[in-house]
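Given as structure tokens, the chain that follows is alone and in the form predicted alone.
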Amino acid sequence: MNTTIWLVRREFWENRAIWMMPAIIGGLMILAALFGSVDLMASATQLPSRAVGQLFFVTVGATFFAVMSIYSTWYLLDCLYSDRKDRSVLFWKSMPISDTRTVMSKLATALIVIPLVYFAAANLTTLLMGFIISVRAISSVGGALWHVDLWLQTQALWLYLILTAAVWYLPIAAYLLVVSAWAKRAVMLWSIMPPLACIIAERWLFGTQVIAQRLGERLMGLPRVAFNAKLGSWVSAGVDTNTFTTPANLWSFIDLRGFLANAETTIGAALGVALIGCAIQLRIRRTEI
């Protein structure tokens, strides 16, 4: 256990962007709350109080989640490749640390540790922005941002999303690790070319788009499988009537049993485990570039 903790610490030492990027994003959002215009907030008074709070939490959380997804992808492509490029892999192979543990620590960093860092940054940013907007904006808007039950429900949704995303995107993360452990250069290009070539070949040979559809479902299908309702229906607006409807609580979105029982989840996890095994074998056999 201590070895795993030190390996994760190593990732923080070697990849300062893990904590610097969410800190910068949070700082920019806080500056926007401090010096930006709050005139738009006045229109929020026409919405129910809970709808305002939900929109606020979703907007901040979605911003951090989008940046986190991009950075995690880059991290997975670079983590094993950079070790071979700067030849630090020779040092780590001389240590009493197995390649299996090294690969697993990097996978855990991408799927668990980095999301938790962004989760903490999003929480702190939300609290500070809520306080600032409450002071600057009109009182009704400020009060709408402070629903304790809504804040607690949002925390549960964040943690649930981290858990389900780690399982759902396991095959993609493992594939990126395979590319990172195998490629000698242009890891980004090598990560894109194989699936793109398969999509084009299938289209030319069979006239179908099964691979493209499956990839699209894997990339965008988490809300459909992990939640009872689409996140887009969290706050729905009637264009003609200007009415807004929101669920009574956010717990209704959580569907862990349905997510784990879904065949797509099981097949994806099995494929991810197989690809992790490939990444470990490549790590064992490949040294410096």
Second form
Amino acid sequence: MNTTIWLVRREFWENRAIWMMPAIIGGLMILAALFGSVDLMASATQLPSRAVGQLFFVTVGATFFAVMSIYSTWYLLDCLYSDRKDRSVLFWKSMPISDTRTVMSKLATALIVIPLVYFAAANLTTLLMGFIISVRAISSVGGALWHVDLWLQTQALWLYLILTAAVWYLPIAAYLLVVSAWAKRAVMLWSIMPPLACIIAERWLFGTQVIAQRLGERLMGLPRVAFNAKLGSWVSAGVDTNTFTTPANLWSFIDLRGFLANAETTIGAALGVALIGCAIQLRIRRTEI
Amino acid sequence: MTALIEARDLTKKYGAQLALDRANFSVETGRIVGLIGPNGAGKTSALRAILGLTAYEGRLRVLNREPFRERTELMRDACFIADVAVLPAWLRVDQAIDFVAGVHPRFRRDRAMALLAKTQITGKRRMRELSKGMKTQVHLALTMAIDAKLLVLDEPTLGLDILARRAFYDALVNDYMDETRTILITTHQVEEVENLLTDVLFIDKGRIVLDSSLDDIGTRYAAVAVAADRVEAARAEKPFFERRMLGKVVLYYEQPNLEKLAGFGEVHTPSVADLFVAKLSGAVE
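Having displayed the form predicted alone, please output the structure of the form predicted in complex with the partner chain.
To see the whole picture, the full complex is given below, headed by that same chain.
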């Protein structure tokens, strides 16, 4: 366990963007709260106070998570590749650390550690922004941001999302690691080429789009699988009536059992485990570029 | 005494190319062995196989382990510098020390600090800010602070100036080496390591062409500098290599008849560097 902690710490040393990027995003948001106008928010004040608060929590959080998903993708593509590119793999491999542990530490960094860093940054930002906006007291918005129960619910929601995303996106993360351990150059290109080639070949040979569809479902399907049907009806109701009502309980959307029982989850996880095995074997065998 | 490294028919193929061609050798505990060969002879492949960095065919045991399958366990007792300047550019010196101290059970931080104190390098420097020679010094300090049974060095002093090279080899022999340790070293600067080696392995085209202790070289090989008029007679004793030098011809013999050779001129034991040239060029002629 101790070794794994050192391996994760090393990822922080190498990839300072892990904490610098969320720090910058948070800083910009806080600056906006300090000096920006809150007109946008004010226009939303026709909405009930709880809805404003919720919008606020979700918007800040979603911004962080959007940036994080892009960064994590890049991180996974780069992590094993950069060790080989600068030949430092020869140093890392001189330590009594198995390649399995190394690969797993990078996977855990991408799927758990980085999301938790962004989660913490998003939380800190929300609290500071809420505080600043309340103190500036430009509108009634300020008060709307202090719903302790809402805040707690959003926390649970984000943590639940981190957990389910780690499982749901496992095959994609593992695939990126395989590319990172295998490619001699242009990891980005190599990560896109095989699925693209498959999609084109399928269309050309069979005229179908099964792969493209499956891929799209994997990339976009997490909310559908991780939350129950109530979320969908709530969102569409909100869109239809052009009003935003707050459900009494955000937790009621969470459907962990349904998520775990879903065949898509299980198949994806199994594929992910197989691909992790590939990435480890490649890390063992491919020392240099 | 048991062999620390034992290779039987060690073979490594890259596609159709044979980097190691049924190489046989063994290294015993307490020795300082020089693995010497021209570029592309298979030195690096042999070292990579010994360190578990590459798969191979044939039988190979290092510290009683199978390197490729048991690299993690092997690295507790063996350490290596497989190439110069492989410490990543973003790493700080103090981070490197912290990391190795954190993951390596045999690392002695005080020793690394003492070694670094002799240099101009401070802890907050990043590798990208250091010269090639300084990077090598950091890596050597990290490696020599590990209490390992086997130390493998691939061109360890490349990029170091002559003072640093001397200091390194002095430290290696005086501070690091003892009877429980074994060092395997490759270098192009044969003259520089000649005095500290106890054994040499010559490798050429993936095969071991000479496996001898330095002491045995004196009894197994001899060189005679012969005046031009006596060369024909000396050639009758079947030298395996000869070269012209300052109007004389130096002839190299294996299993020499020293009494006879003394009649041709002054007999001496060839240096490792000369023997290397003789052995490898001789095969060509």
